[in-house]
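Next comes just one chain, in structure tokens: the form predicted alone.
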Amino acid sequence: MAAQGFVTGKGEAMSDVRIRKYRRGDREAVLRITQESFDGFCIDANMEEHFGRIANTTWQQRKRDGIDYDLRRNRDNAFVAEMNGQVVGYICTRIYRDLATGHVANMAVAKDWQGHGIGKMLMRAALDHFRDCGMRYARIETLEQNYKGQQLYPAFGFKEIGRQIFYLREL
């Protein structure tokens, strides 16, 4: 899974982007990308905006902990985008064999590399992985304010099937 020598939409040539399986040594880079990439696209950020810190942690810490959980529990279903030896993006997936469904749990690209087609490469890798695992369906969710996701996911054939409303209150 490699793309070499292509030109990005921003006119910059990227010498080598490779999508590969996640390795334990990628953990800190993935968690750093998580903290910088989900501002405005994370339910925990929405909660914090309305209620302040939850359980004395920031939304970034909670999001990071969620990704770390996936990396520990679903390591074989996570992939990274690597350019010149540096992790610049990742995608965490889950396989639900009894439902024949692959689930894209989280995907992020480092801020400096957004808009270069890396998210598309990661999504292609995830969909290929689902097919290789014998899945019949692929699933992903996003928040209403994630305009990029609302453009990207339908471009990959995803169909909106419903909307969910999140509520939170203080006790």
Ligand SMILES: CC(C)(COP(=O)(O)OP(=O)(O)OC[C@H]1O[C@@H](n2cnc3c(N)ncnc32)[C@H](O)[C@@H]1OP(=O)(O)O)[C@@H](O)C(=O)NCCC(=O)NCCS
Contents of the next structure:
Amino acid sequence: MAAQGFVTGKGEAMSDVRIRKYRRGDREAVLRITQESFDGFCIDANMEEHFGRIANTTWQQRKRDGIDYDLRRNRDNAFVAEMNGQVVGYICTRIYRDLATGHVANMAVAKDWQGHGIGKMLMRAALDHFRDCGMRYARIETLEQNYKGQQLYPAFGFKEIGRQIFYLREL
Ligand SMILES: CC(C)(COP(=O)(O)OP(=O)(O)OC[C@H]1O[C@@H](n2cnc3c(N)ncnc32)[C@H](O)[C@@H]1OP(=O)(O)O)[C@@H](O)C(=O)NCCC(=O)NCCS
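Now show me the form predicted together with the named molecule, since the one above was the form predicted alone.
What follows is the entire complex, opening with the chain shown before.
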């Protein structure tokens, strides 16, 4: 599966963006994008904001480890956006055959390239992948503070079905 598109960037001409399947060699780029993009948009960062360092790790490490784990287990369901040979975004998905449901577990675009339509291209690719796999539903979650997600997902036809509250305490 590969899709092609164009984005207009910072004073540059149109750039060619290709969405393709994740490959092992993309790992470092994906993890770097994770660390730079999720500030303010992930529960690990919230934990740190309220409680300081958790178990001597940073939120970036924990988020990075979570994505790394997902990539190992679901490599064939992950896609990257490549521009001029560089990975500038990714989407990690899972296939729940029993539920006929595809799950978008995580997605991010490199900070410098956010707001240029790459997130939409990645989402389109994920939904096409779910259809190709015979799924009937697609699922995604986002934090209440993630104002971008709350615009993007309904625009792709996702309906809100519930809200969850995260709690944490010291022992
Ligand atoms: C969320 C994210 C993946 C979107 O990727 P992107 O390439 O920046 O998004 P796009 O340019 O394709 O824009 C897609 C839509 O997102 C929404 N959006 C993007 N930037 C926005 C902003 N600053 N404010 C509000 N909505 C915004 C809009 O609905 C936009 O569609 P529109 O341009 O037709 O209005 C990206 O911003 C990101 O990496 N954010 C940090 C990590 C994250 O939050 N991941 C998702 C966790 S659930």
